[in-house]
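Only one chain is given next, in structure tokens, and it is the form predicted on its own.
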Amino acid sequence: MIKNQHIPIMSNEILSFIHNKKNLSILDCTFGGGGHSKKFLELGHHVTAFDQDKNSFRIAEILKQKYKNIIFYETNFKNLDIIKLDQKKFNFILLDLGFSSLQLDDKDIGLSFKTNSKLNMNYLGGNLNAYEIINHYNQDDLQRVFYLYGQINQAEKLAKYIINQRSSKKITTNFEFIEVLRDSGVNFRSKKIHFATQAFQALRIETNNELNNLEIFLKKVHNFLEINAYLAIISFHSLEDRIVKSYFRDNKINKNKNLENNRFWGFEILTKKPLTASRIEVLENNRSRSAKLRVGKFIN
């Protein structure tokens, strides 16, 4: 039996957009621990869910025993167009870009800097992992990863120090990498968060190709939205949020000139500024503190 302690982020804010609506067709693009999908199912909506995680598949099977109106596909959200959906479109699409509590607690994945594990951070099943990056990337590539994805100003200094340290001994675990970060002399500008957060974020994004997956998804998602459907995206750091913000801005209705099937399409932006978790939610679930929710209504 899987012990599911996943708490869905900003569920009240998400549900507020479909208040009093019945029998919606909803696509949960990142099922994770199933928290959001369970909320939708409890309200009687029909849910299609995606996730690559094996634990997510098992949780979905458990939900199916109680709720018959859920379909689960074991795939990454970027692949929404290769699933045989029979030309199905949705009234509400949710993309939660955070990783689940199950993934955070999984020592084999090693996303947490609070628990020692082998350097991995791959939760999407690709070939690349954090060990390969840290021990085999050249200086230019290390600098690129830490500067672009970790927003570390002294990325060059950090890259040089890592190469120096690995020349005498491979860096194999999260705690070993944290010690390298601690001794590097780099200013991580992390007064409110753990000093290793930026570097871990950078490795996770590179390992899982996170930003590119988001870009691929955004190029396709309008094909799966019904007229007047909602697209809701939760991001957790500025790099993701910048992409999402630009997508809605560039495809705002009356400005978008993308003609498809002889029809104009675009979004009415419902969140001029991103919604954030309430103070009470942050106290109950610290992971929600950095969440930003943007929502658009699809006009076609």
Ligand SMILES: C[S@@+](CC[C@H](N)C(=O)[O-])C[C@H]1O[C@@H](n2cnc3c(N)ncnc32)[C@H](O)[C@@H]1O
The other form holds:
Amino acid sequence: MIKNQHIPIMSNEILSFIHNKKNLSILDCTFGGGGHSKKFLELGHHVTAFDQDKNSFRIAEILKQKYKNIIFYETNFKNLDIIKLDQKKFNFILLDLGFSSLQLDDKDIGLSFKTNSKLNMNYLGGNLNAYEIINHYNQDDLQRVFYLYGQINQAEKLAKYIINQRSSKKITTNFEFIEVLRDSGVNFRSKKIHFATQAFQALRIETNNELNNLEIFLKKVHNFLEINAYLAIISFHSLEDRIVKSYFRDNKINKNKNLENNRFWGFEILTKKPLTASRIEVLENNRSRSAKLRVGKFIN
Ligand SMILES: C[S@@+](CC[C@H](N)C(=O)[O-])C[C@H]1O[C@@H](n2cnc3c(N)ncnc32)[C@H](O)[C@@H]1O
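Alt. form predicted together with the ligand, vs. the form predicted on its own above:
And the full complex, kicking off with our chain again.
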């Protein structure tokens, strides 16, 4: 029995862009627990969905029994060209980045620092995991991961300490890793968040290649948008949001400039500032507190 407890984030805000529109063709690149897709299907739209998580495939099968208009691909969204260009373009494309609550609760994935799981953090089924990073990366790579993806200023000190610790005993669980962080003498940034948050974020981003997946996707997505289609992206941390913000800014429609570059497409930016979840939504679903939604309208 698969639990479907992922509450879709900012769904009212997302649906407001397609209010009164019928029969749209929608690409949900991060199907997860199917929360957003279900909302689209209930309104009679056609959904094509991606997710690399096996549970998503099963949830999609269940949705298919009730709604016929859904096609699911168990794949990474960076592979969106598996949809043949001439065959399909979309009126709305959604990315709701990161991991789902179902994945957060999964002890085998071990994303939470509250549960003593084996070091893993791989929620997309790729080849890398956090154990491999912590126990086999060299000092430069460890430092890169913690500095770039965890924004830990003392990344060099942390990398050296990890290498020293693992030389006597492998670091195998989330709790052992937290112990290493605690004893490292590294000054973690914020008093507001758990001191392991940044290091966990860094390992998760590296393990799942999160930022690269997003960048590869963004290079291709314009090929899949109908004229006047919407591209909506929800991100949960500043590194992702920075990539999304730059993408829209660099591809903002400006007819003269775009013509000079021999490019005839661009986006009208519909969210000058990113939309955030309402106070009520944050009260009901704490995970929505860090969500940022940016939306662009595709002009061609
Ligand atoms: C925040 S959840 C999406 C929840 C979904 N919108 C819902 O309402 O149920 C993010 C989902 O995206 C998936 N995901 C993240 N990065 C992915 C990628 N590069 N390719 C495919 N799926 C990805 C995760 O496996 C996870 O299920």
